[in-house]
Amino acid sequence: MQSFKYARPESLPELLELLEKFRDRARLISGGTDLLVKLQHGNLAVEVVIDIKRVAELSDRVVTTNGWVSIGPRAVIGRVVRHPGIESAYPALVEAGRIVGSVQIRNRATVAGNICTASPAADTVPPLCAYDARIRLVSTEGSREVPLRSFFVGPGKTVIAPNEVLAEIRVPAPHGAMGSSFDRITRRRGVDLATINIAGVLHDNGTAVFAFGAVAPTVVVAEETSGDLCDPTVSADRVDEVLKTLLATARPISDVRSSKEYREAMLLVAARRVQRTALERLTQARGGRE
């Protein structure tokens, strides 16, 4: 491992001032799961390491405001889908995030770590973005916030500047019934990344909305607007073939993990199973009619 500096701000000002004067020379860390990976093998060079942990105005958090859900940026991905709130609302984020590595790494691992990442697999990234959520970013020259969908511009870049820190994950309170669910094909279930994963959002006005990772550069999401996939009487073959127009969005890839037509044939499998769910789900918000 290189040598490198290591600061660790109390507040924001503090943090910000350490940014604006290392820029890209600097990165940031709070759970550390992914950057001490990078470090120790000599995959990253950095001047400083930024500790964010004891910065105040940075929560860890997740608070019920204003018709959103708050998640802060130190907030582990164990307390997140441990919470009541997104347990009840979102549990599609919840199914993902209890598949993020160990329970140990869960207990360190941000959510907001495995977004800036920006790897085409990351779990969390596919409901967040099917939720809609949006990312609040801060610099010395103000706030701005971002749709998550836009966040990412290929494998490891993001539209995060250097002088920006995360500040906040806001995901919409749901409108209306709704339901949601998340899927994903790995070869070794917990050590290893998904081939692909899958959510999807359905909700009560007919909208369904699917995120798909590790199948492109950065995670794909697709709407449909007819209505079908959240009506329990449609046929089979009519929702495989609204989901097939959704999945030719899609651009698989062969690697390590898997081949390109082993990705494709898949796709369609875990969206079965991820619309099949959701539907029952948005079924039982509905009030069990149908």
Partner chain sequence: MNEMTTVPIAVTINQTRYDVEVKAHHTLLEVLREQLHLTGTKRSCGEGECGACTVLVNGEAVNSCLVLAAEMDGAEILTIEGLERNGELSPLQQAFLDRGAVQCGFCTPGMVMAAEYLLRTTPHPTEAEIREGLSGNLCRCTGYEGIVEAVKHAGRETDS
Given for the second form:
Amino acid sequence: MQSFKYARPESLPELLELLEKFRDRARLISGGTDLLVKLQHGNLAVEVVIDIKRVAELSDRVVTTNGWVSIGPRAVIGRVVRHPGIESAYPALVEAGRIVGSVQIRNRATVAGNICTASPAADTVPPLCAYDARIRLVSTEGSREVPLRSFFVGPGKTVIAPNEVLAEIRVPAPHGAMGSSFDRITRRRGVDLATINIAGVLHDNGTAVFAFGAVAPTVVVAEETSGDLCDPTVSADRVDEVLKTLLATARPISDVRSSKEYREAMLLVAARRVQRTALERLTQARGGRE
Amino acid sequence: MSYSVIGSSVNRVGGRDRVTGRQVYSADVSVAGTLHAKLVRVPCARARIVSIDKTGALGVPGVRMVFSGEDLEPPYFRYGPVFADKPIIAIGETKYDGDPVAVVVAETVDAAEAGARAVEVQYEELPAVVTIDQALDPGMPLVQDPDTRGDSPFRDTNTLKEWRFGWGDVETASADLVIENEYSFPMISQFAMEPFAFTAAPDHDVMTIYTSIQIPTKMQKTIADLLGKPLSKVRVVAPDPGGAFGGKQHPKFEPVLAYIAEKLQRPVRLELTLAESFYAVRRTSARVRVRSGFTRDGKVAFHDVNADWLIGAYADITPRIVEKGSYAGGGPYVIPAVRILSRALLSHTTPPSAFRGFGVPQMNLAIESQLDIAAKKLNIDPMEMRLRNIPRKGQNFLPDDPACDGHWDQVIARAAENIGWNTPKESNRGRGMALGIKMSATTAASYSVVRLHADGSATLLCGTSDMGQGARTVYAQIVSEELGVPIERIHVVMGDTSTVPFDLQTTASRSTVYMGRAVYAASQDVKRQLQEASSQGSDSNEEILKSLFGKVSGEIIGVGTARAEKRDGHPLGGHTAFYELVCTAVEIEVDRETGGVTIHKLVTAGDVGKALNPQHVHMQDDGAAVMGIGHALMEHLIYDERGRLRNAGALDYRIPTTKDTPGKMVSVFVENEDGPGPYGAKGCAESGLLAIGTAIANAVADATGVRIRELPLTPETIWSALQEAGDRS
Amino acid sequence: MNEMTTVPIAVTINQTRYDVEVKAHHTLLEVLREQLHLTGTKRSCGEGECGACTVLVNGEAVNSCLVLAAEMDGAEILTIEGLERNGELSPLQQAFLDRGAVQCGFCTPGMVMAAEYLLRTTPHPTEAEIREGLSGNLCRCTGYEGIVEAVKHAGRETDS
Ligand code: FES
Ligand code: FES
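Form predicted on its own done, so how does the form predicted in complex with the partner chain look?
Following is the full complex, with the preceding chain placed first.
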């Protein structure tokens, strides 16, 4: 690996100061599972790697507060998916988080890292987008909140400024009954990168939010309010019709993992599966409420 | 026969070191004062090297040398197991993506890496030959300079060599059904978990090479030729390889390291990453067109085969792969007429070498698919079809070769019974079966020494490489069986040409048979000496040893040899020692929406003669089966149109994980103690891989009604085929 | 603390404390193998895809090729060399040996460490849990059958 320097700030001000100093010549490390691969491949040159694991202000936990679930920037995926608050309310995030890399990766990789790497195929991004997660960013200039849906600019690129750090991922608590699910297509059953991935969230009020990964430079989010996807009595043909309109915004390409045509076809296959499971869950949630 | 340790599943000799992390692999070897090397490459398939500016690299603190083709003078030393065609480093032109243009040598790995980044290579990308069609296109550039190809009749083409085999007359053979198809088999990576690591260490006049290699003696010869040294002054230390599968038979970067080490008179070490290994070796891909005739009652009437094999820019062992794969290409059947024309085609891609099964799986896909297609058309059960065509024991099926040496009907029966061939299956499932046959070693030269020490323990010296197949274990069992020495009191020494006697090579599932025979003979030699000594009145080993060495210590040395000489005039240079025969059967299910395959059950049935260690045989079968599932469902090297390898490494080249294995995997074998090895053993290391791709393709056809003639059967490939079939109907 | 090219760290590896200076850009794997000569931990892919380099850091299985050594200050690390007790194989190591889980052995140290972690967190894993727990560890030799058997068996052993 090309050489770089290492810094380990112990507080947020110290971290922000380092960021001010090094700007885009610095990279933050928490889990490091993406960063180190990039550094090993030599397609990223940095001057300093800043370890944020001792910055007390950056939490490694999941906290449920009034109306929100807050995921700390240092919370590792393996723990997030086992958190009772997440397990009970956000099955799509759990399903996605459980298949990110291997056990070893999930023990180390953070949800925040999965987001900030901005890989178009990142598995936790579609569910978090579908749940309408917000990202809180801080810098010496203050703090701002960005919807995850408008967080990505392109592959590997986000709206984070060189002097900013991700401080929190905030996921709104479900308003009413909600059903959600995640699915993906891969080349093998074991650990793999997604050929395409999809998360779907169905709300009691008839709104359906789908988010697709690996089908465009950034995640694609599509929303639909006819209510048909949330209605168990609607015909399969009609569901297909609606799903196809949702999928129309996806722009898959061909690469080593798959052809464009296969991606397009699998989008619909996976979207159907996601809708089916999400609807079962919505129905269950509606039943539970009565 | 009943034996004490032969035929029992004793634990792996060397296993303890492997579960504790103590086993030393080639990357774990550390020689004091070692310099570190890093390769410099250009990112394209073929380039003219315009200039190499070494100044920046030489300015990096710690860099000791930047070596490139310009540092060599003609005539250039070239090496290779069949043709000496490969220079130690690219001279003037790179010939495949990853072909190194320079080697940076430095005091530390970091400095070598920094140096490699600082080397400035000016190059001009040239058009490259990447596919079979391009290799056959007379308009494409020549991969090898005609002047380096002597009097080859093909010197002005990209055909390296052509082979014609066969018998009977396919033109006049009468058949009720004729089918013709084309099949293609991809480029596959050996993907040994252990990446390559080499150290060349000069010491006085001896050059020592530490490398993970299957044929230390051939390496020794190559380095001796390169440096102009006698064999005695080149020592090859070959730690047990961390997997090899054929990919570690022949020299890779050892020659260039030895050259540099000799120049600098310092040890030099090079460790490749797993991704870099993808540029060092692969499996030969092939396109096979076959026209087959069948009689109404399901007998094969003829096969007329045209096979094109895509090799690299240098031949390596591929001529032998094509030759052996083609020779018995018709399969284990009695066929009146066979005609096979095979061509090895040069290209600008990763140089292929051996891989478990050699050239068999490529041909197998074509021939065994044809059999299934015919069976369906003739309305004959595919298993029955095979039973009607296989030879019985003692029956000839290859005109110039030994007769069928086993009860192959029993092998099919075991496979059938274990997969439940004749039982009803669920409607969405498919079953498939395929036979595979491989010619084994045709020549041999294995020598072994057994030293029975004064305390009754024994040291065995032999030149096999134990790359996981368990040679150490089986040899220890043989010594133990013959001399009554407990396994734990036997030490097996391998992998150092300065210590162990000559062995031709660890290839072709030969070691149990040939080195096994040498070890057996060496043990018998010791036994004979013990018996001679015991005529003086003592009988137990201890008593004899005590009487011999009670006063002045010593040991008994037994020597054993197993050789098979070349047969002049035989197309393969000799008769196969045995046939490695397998029947693979699978039951699968296809997800019609995604094209994904689920393998519910897989059975590997082989004819092993005698399983000296049944657990080891099962491990070979299971390992080969899962490797074969990789071949069948997911593995292939992907090149772009410019010949750049797009999926080198573990990220985008997928091999099966713990979750990609069959629901149930069974390995069974037939044992009639009728092999040429000790106790009637035959080799069995490759059989599990020979036919599995075909068995799965046959099962996919059974499940979906759609025949796919290429591997791998990725979800996308199957999905596309189903779409196409759907569109057609 | 300032940015450094060389980082002093104090780590406990297999219950032995090491105070070492590591290069900021060196991975834990490199430091284990090249600096501390603990070569039992293997390097294969070097990019987190094969598990050959698996070690436990503060009780969690991680790929040591994807961890900077500098991050390890204060950590407790267990490598394959630390599993034996007084020259006795651990039950898991013994099961690997007995059940035919080892061929070339190159994947074995990482595989054993991943299995050790699995059994610590899930003492009696089902076959599916074993296959999930080891799916980040590639083996090219065994077809995984013996490995899964070994872990199943070791899981049962810890019962008694
Ligand atoms: S070497 Fe670390 S995961 Fe492969
Ligand atoms: S035993 Fe060889 S890679 Fe697993």
